[in-house]
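Starting off, we have a lone chain in the form predicted alone, written out as structure tokens.
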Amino acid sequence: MAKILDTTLREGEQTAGVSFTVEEKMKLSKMLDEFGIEMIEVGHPNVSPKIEEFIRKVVKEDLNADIVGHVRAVRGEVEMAVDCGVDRVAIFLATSNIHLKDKLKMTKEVAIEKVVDCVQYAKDHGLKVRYTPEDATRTDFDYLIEICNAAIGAGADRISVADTVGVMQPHIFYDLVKTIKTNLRPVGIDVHCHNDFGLAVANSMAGIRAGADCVHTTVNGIGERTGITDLSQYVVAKSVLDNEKLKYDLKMLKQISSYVEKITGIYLSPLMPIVGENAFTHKSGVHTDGVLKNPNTYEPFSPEMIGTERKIIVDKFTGRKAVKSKLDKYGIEASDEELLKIIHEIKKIGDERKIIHETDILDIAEKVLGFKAVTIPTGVDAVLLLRLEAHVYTTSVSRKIKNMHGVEKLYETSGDDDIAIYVSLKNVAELNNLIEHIRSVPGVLSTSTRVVLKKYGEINGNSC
């Protein structure tokens, strides 16, 4: 079974606008280790004092995963990685003509000398060594084999085939990795696939089928430009599509994804495969009917597998089964005729606006049935006070919240709280839903709610 090297803490932190604290990195390292990742790439120790501090700190945690430092083919940087006490060092130097000529101003011969010198030094100091020929997929093949074999001869135990600008296609990458493996001395082979054309996961899977034995991933697929292979997509695809029994704790995937979403401030698209909000959300009447009868009709795997749950959306597309399931949730019984009337009213509202809340369904049911189906306190106004994490840009959070249902006014404030929100909602259930929605926004550290007991209205156009 192929191993996983997760590089969220190195490649992931290279995402535009992302910077982790030492504490956030420590927490994520432990989560990845608990998940079962074999190798965790922790960054370049020479980039900043905080990165070096984190590497020295995580090394002392004695995690099950190998801790991998990442450095250029520069003797001083390798020395720093050795001094930090990492288990492995990943040494990279570009090999394509465009990189050697235009970026590095270096001959092919000098490049080989630098790689050999650094690999030998790391090996002599007891580290396992990976050599990464950056931009490998655009490198002259014969030279690629030459420099990689030189690195292996110097002591490298792994070679990483880096598709640095994401130009591979699965069938081409399969052939390339297979040919590389055939022409190299015995060595472990990693694949590092960028997602510029949306093919990172597919290319990674092709590389493994071709003989590679380690895939590089990041949580939520973050990284330079459009990122690299997404952890959740890769492991679930291997588990479900390749029917491979994995040792990873897949139930942690949603938890890990949500944590990285929170500390990066990068909202996932609802359409994100596996961990996106819509991954197990069903709306069409035909779909909801099928899922309620047998989830396998419209789900390739169960949401419980990754620690999440399915959602049934009720709106103008809704069928009888979906509405009945919502009413059953509240212990409301309705005849077939009453159910049709409820569905008719739901469709009318659905044509008027985008979202139908559960309280709308209950209101409709009560009108059709002619009695109070569920008792929920109504008419609630409140002030919500939000505290944000120190590194979060307040306005970025405000923009996500200001258009949420029920939010009437929003203020960015000084003092202990960063944001104050005035909300007006139909009932306590809606207030609870809004609070949970706000708490899920990355960067929100805590919320405090004050229910309004009296409101004096406006005098001369001014609130008082």
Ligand code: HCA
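Note that the rigid core is defined as the largest set of C-alphas that superpose within 1.5 Å between two forms. Owing to the predicted nature of the structure, the values given are computational and were not obtained by experimental measurement. Numbering follows the first chain given and starts at 1. What changes on going to the form predicted together with 3-hydroxy-3-carboxy-adipic acid:
For Ser29, the Cα coordinates differ by under 2 angstroms between these two forms after the core has been superposed.
Core-aligned CA deviation for Asn403 between these two forms: 2 Å or greater. For Ile67, the Cα coordinates differ by under 2 angstroms between these two forms after the core has been superposed.
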Contents of the next structure:
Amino acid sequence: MAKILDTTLREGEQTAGVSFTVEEKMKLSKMLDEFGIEMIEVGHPNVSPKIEEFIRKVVKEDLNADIVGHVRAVRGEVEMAVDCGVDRVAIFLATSNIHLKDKLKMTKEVAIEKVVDCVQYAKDHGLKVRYTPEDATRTDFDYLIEICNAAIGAGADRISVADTVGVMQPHIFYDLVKTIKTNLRPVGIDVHCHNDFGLAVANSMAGIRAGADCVHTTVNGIGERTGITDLSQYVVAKSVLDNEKLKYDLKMLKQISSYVEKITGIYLSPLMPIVGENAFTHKSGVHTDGVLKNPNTYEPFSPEMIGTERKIIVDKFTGRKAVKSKLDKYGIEASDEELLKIIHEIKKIGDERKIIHETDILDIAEKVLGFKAVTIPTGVDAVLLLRLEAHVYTTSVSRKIKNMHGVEKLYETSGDDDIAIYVSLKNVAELNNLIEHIRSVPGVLSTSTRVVLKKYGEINGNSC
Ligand code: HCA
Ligand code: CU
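Next, report the structure of the form predicted together with 3-hydroxy-3-carboxy-adipic acid; the form predicted alone has already been given.
Full complex below, order starting with the chain above.
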């Protein structure tokens, strides 16, 4: 079984608009370690004081995962990584003609010298060393082999085949990795696949099949431009499609993904494979009927496997089985004839609007059955008004709050308050927790809360 190196904290932090705090990085490192990741790439220590602070802190945590620093082939940067106490260092220097000539303005010979010097230094200081020929997939093959073998000769124990601009296709990458492996001295091989054409996961799987033994991932696939191989997609594809017994705690995947959504402010498309909102949501009558009889009919694996739940949508496409299962949930019995009437009413509303809430279904059921079916707990709705500290960038706070449990709507406003939030929660205890949580976001100066007594112009109650 190939290993995983997760680089959410290095490549992921290179995503436009993303910056993690030291605390967020510590928390994510611990989650990834608990999940079972073998190597965590933690960043370039020379990029900023906070990155350096985090690296020095995380190495002391004694995680099971190896901590990998990432540096350019610059002596000072390697020295800094050594000084931070990382287990491994990854040294990268581009090898394609376009990078060497136009970006680095460096000859091929000088590039080899720099790589050899940096690898040797790190090795002499007791670190395990990876060398990454950046843009490897657009590099002249003979030169690629020459510089990698020089790095291995100097002590590198891993080579990362970087598809830096994501131009590979699975069959081509398979052949390339295989040929690289046969031409290199014995060494571990990583694959680092960018997702510019949406092929990162497929290419990574092909690379492993060809003999690489470590895949680079990020949570939610974040990274430069359109990111790299998504952790959840890769791991679940390996487990389900390749039928591999994995040692990772797959049940943590949804939770890890949601945490990264929250701290990046980058929210997933509902259509995102594996962890997207729709991954286990069933809509048409034919599908919901099938899933209610046997989930395997329309689910390639169970939602429980990644720690999430199935959702059945009730709208104008809905069939009898789905409506019946919703009514069963509330202990409401309806005859076949009554059920058909209820569905007829649901289809009527469904033509007018996109979302039908559970309370709508219950209202309809009550009308059709002629009695008060259930009393729905109304919960607590409130408007929270937030003031921020003067120097704070409002959007960065909004991003952190937007995804918290119970937050339904968020507005950045003019006037005395900076942010207005509409929240909907089960009870006052939950409301208190949310307020505490919001108050702990750096930059939030004060909150004031207005509990909603009545709502007009929208549907009251929980959504489906
Ligand atoms: C970058 C470098 C890198 C390095 C990958 C690796 C790439 O472009 O910032 O070290 O394996 O994609 O080439 O992320
Ligand atoms: Cu990259």
